[in-house]
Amino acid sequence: MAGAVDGDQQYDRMKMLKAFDQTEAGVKGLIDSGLTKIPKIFVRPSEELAQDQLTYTNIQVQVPVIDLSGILGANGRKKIVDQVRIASETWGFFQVVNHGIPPTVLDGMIDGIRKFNEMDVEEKRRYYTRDNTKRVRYSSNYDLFTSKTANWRDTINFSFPDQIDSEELPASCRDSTMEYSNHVKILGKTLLELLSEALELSPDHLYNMECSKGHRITCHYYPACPEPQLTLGITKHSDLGFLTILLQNQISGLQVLYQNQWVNIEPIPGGLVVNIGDLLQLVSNGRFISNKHRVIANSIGPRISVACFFNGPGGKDKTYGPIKELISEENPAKYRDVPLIEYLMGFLKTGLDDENRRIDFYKL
């Protein structure tokens, strides 16, 4: 993994992609090697890191912060479903505190991520795999052998169907992992309903149409980085589903391109970080934006996330399309029709830093 041996570079590079798969340790177990500079296969190309010179700012502006304590009064939802509806617009991105998911439970899932990860490598490589059917995933980089540069962190995914059998889940992180999912999936649904409410539609609208119906939780470990400077811990892309909610311990590395500058997300104590998929861009015809959004590497770390996605009835013959009441003669279809599972397994093909959206296909 030191470097790539002499003869053709793209052969090399397969070969060294191969290496560390089969180490099934991860970024985790390359920094416990004690590696000091980073692998060839996690260098970003030098075009890619000129170009990021002329789109990365300091500037001072931050995510819109929703308050949703007010939800339960007629004034105070009104006031959120506005927050919510301008965010959505011209963001695709919030941060919302006061959402009713106590602290402790919120400390108690980055807390166990944190405790898997760092277990005995022989004890995490019992969940390694490259298997999409599997309910319970950890590796590195999911489309390490289809993106043009690996990024740093590892993962572990929980799909939660209606229903999944906690055992299924590692000791480490179970009670943390299912009491996290049952509290976010009610959040889903309360964030369905104001966004619902922001497009003008009835509150259940959105959740009628399935797009919380099962759910995935992914959780990232960036280990602290020697050369942060040359590589991503997640390279530009946006949320493939209808809503994603973030909780992220308190270090930095989340952004998000607005105004085609990268501007930092700062982790707020207790908040969460919501952002519109492209399903929901699709559905609202537009309305919503989902935007792009990566995380920078970092000298410091561990950082940990943990990312709920509302993709959808996954394993259902169910096909998406713009909401009708949002199509007039003014405001035409701006998407054909998105049959679900063609769309989730076109994304599994391609790499997370393929440049055409899956919803480019189905632009009209």
Contents of the next structure:
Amino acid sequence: MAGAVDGDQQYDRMKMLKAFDQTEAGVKGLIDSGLTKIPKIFVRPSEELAQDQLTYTNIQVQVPVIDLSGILGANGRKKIVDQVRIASETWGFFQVVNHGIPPTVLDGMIDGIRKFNEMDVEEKRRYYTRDNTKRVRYSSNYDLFTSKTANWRDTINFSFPDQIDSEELPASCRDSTMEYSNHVKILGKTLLELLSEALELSPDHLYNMECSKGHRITCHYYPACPEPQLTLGITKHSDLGFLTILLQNQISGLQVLYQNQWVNIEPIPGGLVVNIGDLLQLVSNGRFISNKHRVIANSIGPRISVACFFNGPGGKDKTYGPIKELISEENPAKYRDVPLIEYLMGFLKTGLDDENRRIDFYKL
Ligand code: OGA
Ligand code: NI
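We have the form predicted on its own; now please give the form predicted in complex with N-oxalylglycine.
Time for the whole complex; same chain goes first.
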């Protein structure tokens, strides 16, 4: 990407990326230095900015909000399953309320991430790495060197295999993350049950396929941006795994692409956003959709979000294909089988902005 063309001008992009990365202070570091114009590496190409004007936001439609409080009663559950089915087939997104995770746990998680990001650079630097084998990783833009444009955000990632030693986590967010992790894992199982039922499968079908085995908690910190119209918090993408549960603070920015328009997903106090990932689209044989979404930059901040990704048992040599019960002569398999390790590794090689959706590669 060195010397990428930006309008008529050439500039040494690689050099700027390296210099930014070497600060190990992220976007937060730029803001703290008092900068009033965003560096060029974050500026979206002008064609892309022009294209954006065409996809405006229609405030008339809203991502479905599903109240899980009736989940234990037969009637209530049926209604919830129907709502989950419709949302997953049309939007690929919904919000849940009364999901069982106490507000104190949600607030604690957000606070911990704020504290971590607002520590001295020297302390945060201990965690700054691009080594994907590390279970705790802090960096700005995991795809800094592979994407066309850098995004206005910093991220700390926690990979949860079966066991993680809590001492590996920074003290500022250790207890809150461990607690949230325990809760979100349970909610993930509940959602997989509802999604299985929505596909007319037995409730434990997706869980038994190990869709929620091992999860990753990715915490984004989006500082206020002096020129929000020129950049993005996170590029348009779909999530690669089975399911994502997202906690956000009360600052908006998340948008989903619906009927070719960007629709805001406004934060609901105590609510969580749920979305279908590419692998669930594949195993449901295209019934559930993994939808494109992004985060716009904002002049106020910080926006903080915590995404929990259920990407399957990453370390295992396992293959996923369309669920047998969902295919028939009239409704043949739309995808071939995916070797999980190969698939997840492929993701690391491309930027989030890569238009060739990785799941499309497996389309029949
Ligand atoms: C993601 C994502 C949205 C957000 O991490 O994949 O889409 O609100 N995050 O941070
Ligand atoms: Ni996403």
